[in-house]
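Only one chain is included here, represented as structure tokens and corresponding to the form predicted alone.
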Amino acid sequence: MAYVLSIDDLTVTLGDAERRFTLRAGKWSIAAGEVIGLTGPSGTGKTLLLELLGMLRAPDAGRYRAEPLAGETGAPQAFDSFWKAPNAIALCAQARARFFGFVPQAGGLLPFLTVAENVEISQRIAKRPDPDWASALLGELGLSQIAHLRPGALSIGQRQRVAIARALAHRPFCVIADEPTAALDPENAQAAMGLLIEAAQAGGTATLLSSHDFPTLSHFAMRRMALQITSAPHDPNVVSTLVPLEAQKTASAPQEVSG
């Protein structure tokens, strides 16, 4: 599916009368195919930034739109209309499962399926199965050879490498990466994020990448934006807001209030 996301001050609070958290998601997207790094310290919202776009949680206001790119003939999609409808959780559930593949820290693989039926269990949700491409991914990321185990027989990189071509066997058009290096060793990380984007881009498939692990993000060519504190230092009402790397001001210490 050849899209392009669109984000245009994509809002959401949490908190109460005395606290409160916003995070502002500024106006961008990103097409099919593309690469872009989400960076920030930590208690910036980069975690709550990443639920709002993999449609898990409402926003409080804000356009978020899918849009077939020039000669594709699938529909737009006003993703942040369907919250709401009067069947919100189902319908953002389909959203979930067709337009988009998700890579959590840890893996998240069941313990009780093989690396295969991991990969393939994603198909089965989108009601897409394509057994060629399940064994293609298998192959480009090097676990052809382990099919047949279950997660508990893995190491922690080969783990993340089943994830990685799970989130990307249903052909999404947008994969949401949440610090996918975070247990890996520089060496795998470097290797891990590479076979990420190169699945990925060959597949067509756009990227968002959300990590601290800097010195493996430099080794890509992407887009680069970050989270910052753009309201005063100490005000209890936090505001944490994205914009361009290059764009990026010096943050205020940033406030663990939301992750």
Contents of the next structure:
Amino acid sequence: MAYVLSIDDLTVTLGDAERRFTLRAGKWSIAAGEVIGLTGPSGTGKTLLLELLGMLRAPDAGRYRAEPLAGETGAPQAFDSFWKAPNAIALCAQARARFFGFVPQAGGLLPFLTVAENVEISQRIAKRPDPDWASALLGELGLSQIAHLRPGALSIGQRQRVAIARALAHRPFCVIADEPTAALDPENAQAAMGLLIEAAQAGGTATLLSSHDFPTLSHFAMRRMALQITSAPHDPNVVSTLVPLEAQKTASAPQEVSG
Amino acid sequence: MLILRLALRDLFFQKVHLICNIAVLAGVLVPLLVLFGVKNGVYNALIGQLLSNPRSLQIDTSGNTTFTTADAELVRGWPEAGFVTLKTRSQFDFVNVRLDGGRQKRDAILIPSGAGDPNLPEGVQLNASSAAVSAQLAEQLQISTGDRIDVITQAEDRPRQLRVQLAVASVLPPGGVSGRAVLAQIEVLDLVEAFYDAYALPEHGITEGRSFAQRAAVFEGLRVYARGLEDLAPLQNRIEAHFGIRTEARTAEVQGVLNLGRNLNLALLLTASVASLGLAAALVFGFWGEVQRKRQVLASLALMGLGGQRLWLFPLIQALVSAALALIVSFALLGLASLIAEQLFETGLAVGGLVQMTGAQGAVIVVLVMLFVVASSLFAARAALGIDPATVLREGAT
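Right, the form predicted alone is done, so what does the form predicted together with its partner chain look like?
To see the whole picture, the full complex is given below, headed by that same chain.
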């Protein structure tokens, strides 16, 4: 199951009549095995963008589709239309279970399950049991020896590796990682990011990761995109736009937006 | 079902919280169960004492009114009425009794009886030539079931005694009718009364006197037994109103016990209601607090695609399992409390008599507690439904 995920002017606006924040995701796509590093100053809406792409928030406008790659099986998915369905919550939950894997900042592991069970849980939810693949992931990420432990007994780095294994266990089309190395020291951060990218590419999974950690990102080959504020300074209607990093370099310097 | 397994794993992982919830529930349930059990035990003992004596259900007419068999039939048709019999004049109820072939005679009272008489043991049937005798009379005259007895009476102005031979259909248990008594059908008593009234009874060897055919079949009174204790007062009122007479019954005593039962039920209901309010508040906020505490866990599950619609089952399942465990603990503690109570208090009741609860009552309590807990967990279930899976991305986790 290999798809290309295409985003076409996906837009969402938050706030009220007096003060608004609009995120414009532009037009781009990501195919199986690709890695995109998403950067941008605080307050530009990186997490909001990941919520949109991870089927956690409804867009106000634009298209968000998944098309099977040429020669691949699978039905096209019009993700943006899921939100308009009467059973939107269930449809989006299904889409998350089937197409996406998530690596939150601090792991998001279930404290009552062991490492092995935390990895298997995404397979169970997606109804794609594959003990061999789960076991292979545990081995690849150096977790086999601690597979019987619960998250409470693990270091932060180990938890993050478990989260990476869990995100990949059900063979999603795309892994969405939000600041996956924020809680790690530089050495562990680089190792964890390397493992994530390597494991994702080995499984033919697209990777979308947001990070402030430019030095760590620079160690890996990936497409870079950045969010930047494109509205005028002090304009109460803030607009943040996603642009390829090359385009950003030619644009005016990104401005830090507080809050 | 994945959500069920996850909810249970989480529940038993957080043992301290589980124990707290069980303690909160059991802390309210155990005292209520003990109160309910004691109320049942004491009340059932009082009711049992009343029911063990058929006189508790008995209504006797008094006064100078006469009754016919039609009157008896009428009362027999009332739903509150159990056994109904006519009575002859009380001064003619005293007879002498002798075991057939025996030498000893004892005076005894002749009581009208018949099928359905609560004084008779289960299954004993009487006919015009059989009778039941009280334990005291049987003991003094060495009478056993199957023996024949002579019921003998003598009137001053009659040259011959009346002797009626009856088969003993039953010897009543010692706790039954007190004193020396013979229970026979009204026809036997009517015969005795006719003898006193100087009628000729040729089949009993008494040829002198008025013709029995001329005798009007009227009786001095009625003896009626209510179907149950609750029927006694209404039946007594109905008899008095219908016939315009006074009656005698243990209505005040019976009503006192019944009112005590009602008042105990009311007091228990009031106590349970007040306790339930407190428990409901504790459970609603407790379950809701659990959901808030587990927000990251629930959000993680939702993030991975475990449908939001099913997420509400998570707190509900945990609440139900906690309640089931609390019920097991509560009933175990109830058993323990009843053992201790029976050791502490000299009640004179049988073992297990002080704290009583039937299986049906237990089942109703289980269902009510489960429904109560489900209702208390709905707020938490709603909170679980409202959890945004993006929480995990925005707030970090574990």
